[in-house]
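Next up: a single chain in C-alpha cells, the form predicted on its own.
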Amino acid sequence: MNSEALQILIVEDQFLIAKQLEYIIVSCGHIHVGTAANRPTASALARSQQPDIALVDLSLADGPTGKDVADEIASVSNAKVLFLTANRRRIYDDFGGAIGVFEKPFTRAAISAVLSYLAWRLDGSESEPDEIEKPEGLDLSPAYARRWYPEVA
C-alpha cells in the first residue's frame, strides 16, 4: 500500500454526500476508484479495483447493512473498510470488521486527516507510533484500536 495515495471505494446511496466524499479524496491526492449505492455495486468494484480503503455507510437505503456489504467487500478484496454514519449509537460491538466508524457531517480537513491517519497506519512503516495522531472523531474498532495502540489495550 502506497501511503501517499490510497484507492479508495465510496459506498454511499446519497449523491450529494458520494460527490463530496469523491472531490474530498482527489483533492487530497487519493485515487477515487468507484462510488456504489448498494451492495451488488459495491461488491463487484471491490473485486475489479481492488481498493486499499472502503467508505462504507452504515444504513443503505436499498436495505443492506454496513455490515453486510463490508462483509461482501473483505470476501472480494483486501480492502479495509472504514464505517462513515450520522448516527454513531448504531456501530456494531465488534465494528463489523471495520477499522472504525467516523461521523457524518464531515469536512474536507476531517476527511483528509482521517486518510493520512490510515496511510500511515496501513503502509507498516516502522515510524514512531505518535508520529501521526489519531484524529479528533474517529473511532477506532477494538480490534485496531489493540493492534495500534497496544500499550493502551
Second form
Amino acid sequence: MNSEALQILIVEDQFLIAKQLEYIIVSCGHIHVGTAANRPTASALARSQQPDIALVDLSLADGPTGKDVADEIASVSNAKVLFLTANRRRIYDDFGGAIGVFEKPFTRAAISAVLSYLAWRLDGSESEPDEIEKPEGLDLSPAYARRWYPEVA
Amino acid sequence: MESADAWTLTEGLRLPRGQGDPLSAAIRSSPMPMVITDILQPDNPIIFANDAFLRMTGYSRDEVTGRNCRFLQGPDTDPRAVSEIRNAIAARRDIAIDILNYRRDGTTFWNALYLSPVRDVDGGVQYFFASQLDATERKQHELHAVDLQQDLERQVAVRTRELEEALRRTRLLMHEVDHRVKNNLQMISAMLMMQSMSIPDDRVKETLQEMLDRVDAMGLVHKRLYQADDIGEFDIAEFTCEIAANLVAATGRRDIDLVMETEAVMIRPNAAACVALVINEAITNALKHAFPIGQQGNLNVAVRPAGNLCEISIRDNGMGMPKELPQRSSFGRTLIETLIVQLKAKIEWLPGSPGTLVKISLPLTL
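Okay, that was the form predicted on its own. Show me the form predicted together with its partner chain next.
Okay, now the whole complex, with that chain kicking things off.
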C-alpha cells in the first residue's frame, strides 16, 4: 500500500453492503473504525473515533439524511466525507463540504483505487509519493476539484 | 371643374338645411347612419342627424339635435375609447374606432365610428362629420375569437402542467428503480464476496470470485447506462476502458501494463450487458492464464468502429493458448458462446507471437 492506512467510518444502512465495504477496506490495508446505519450513531462514532474518511450513503435508515450526517460528521471531527450512493442525482451540485461522490455499484478494485487516491491526497507530508491519477467513477465536488486540479478550473 | 373635396369647402355647409343641395339630400337618405356636429358651439352639439342614425339609435331627431354625442355612451363603454375620440376632436384629426354605444331603449351595439373634421376655405374646422356602422356582429366574432384563444391558451397551460407533472413523476420513478437496481446489484456482489471469503476450498472460492466479476461487470454497465445524458446509447469503448482498468487493478499486480486504444462506439443499451459480459470474460481469461506470477506482461485492449461492426481486440504477450480451448471453466465457455450467438457476433482466438489475440466482431445494427 502506498501512503498511510486510513481510518474509515462507514455510514450505510444496508448491512450487507456495509459488511462488503468493511472487507474491502480491511483487505486494502486501511482501518475500519465502525459502521453506522443512522445519523445519531454516525455522529457518535465520528466524535469518538475521529476517522480520516467517512464513506456516507445518501439514504439511510432514518431517511435521506446522508447530507445532514455529512455536515454533522464534519462538525464533530476532521473526517472528510465521500458520498457512496446509488442515487447520484440526489446530490446535484450541493456537496456540502464533502470531497465528492462515488456511485454504486462499486467493485473492490474501484474502492481500493479510490482509497489509495484519497490516502495520497490527504497525506499531509510533502514527501511527494508518485502522483496517483483520479480513479474512474470518482466525481469530486466543485470545491475539491478546484483545490486539487486548479489548472483545470 | 371642382376638385374632389370641393364639397368640404362649400359655402353651402353654412346652410346646414339647404334643401336644394343634392349632397345634403344624399346624406339625408343614405342608409349609413351619419351626424354632423358643430364644434364652434359649446359642447360640440349635433346639428344634423340622418334618418339612418335615428333608426339605429332609436331616438327622434328632436331628442338628438343640439346634444353632444356622449348620450350614446353607457356604463360598459370603454373610457379609453371615449378619451381617444376626445383627443382626436381636440386635435382636429380624424379617427376610426369601435365603441360600445347604447340605444334609447338601453340595449347596446358596437358602433364602428368614423369621425373626420370638415374644413372651410381657410382650413379652419367648424364641423365634424361622423358616420356610424352597427358592428355588433363583427365585434362579437372578434371577442368570441379572443375568448376562444384565451380558452385554448388556458387549456394548453393546464395540459402542459399535467404533462410536466407526469414527466416529473416518471423521472422520479425511474430514479427510484435505478437506485434500487444499483443497490440490489451491490448486495449480490456483497454476498458473493463474503461467501467467497468464507470458503476454504480454493476452487469454489475462485468460482465465486468469477461470478463476482460478472456481477460487477453488469453493475458497471448499469451505472454507465444511467449516467449517460442519452440513455438511448451506450459507449462500449468507455466501458471497456473502465472494466479493463478494474480487472487489472483487481489482480493486485503491478507488473501488468495495460494499454488501451479506443474510439467511441455507440451500441444499443439492450445489448450492453451481453457485450460487457463477453469483454469481461475475455479480459479476465487473459489476466488469469497469460501471465504466471513473476512474469511481466502487456495487455493491449482496442475498441474501434469498422463499418457496421465494432471490433474489440484483446491481445496479451503471455504464454499463448494452451492446447485446450482457452476458457477458464466450461461455464465461462458456455457463457461466451451463448452471448456471442445472441449478439450475432463473432469471436476468434488467434495465436499471437507471443501470446494470444482475441478478436470480437460485433454488428452494430443489433
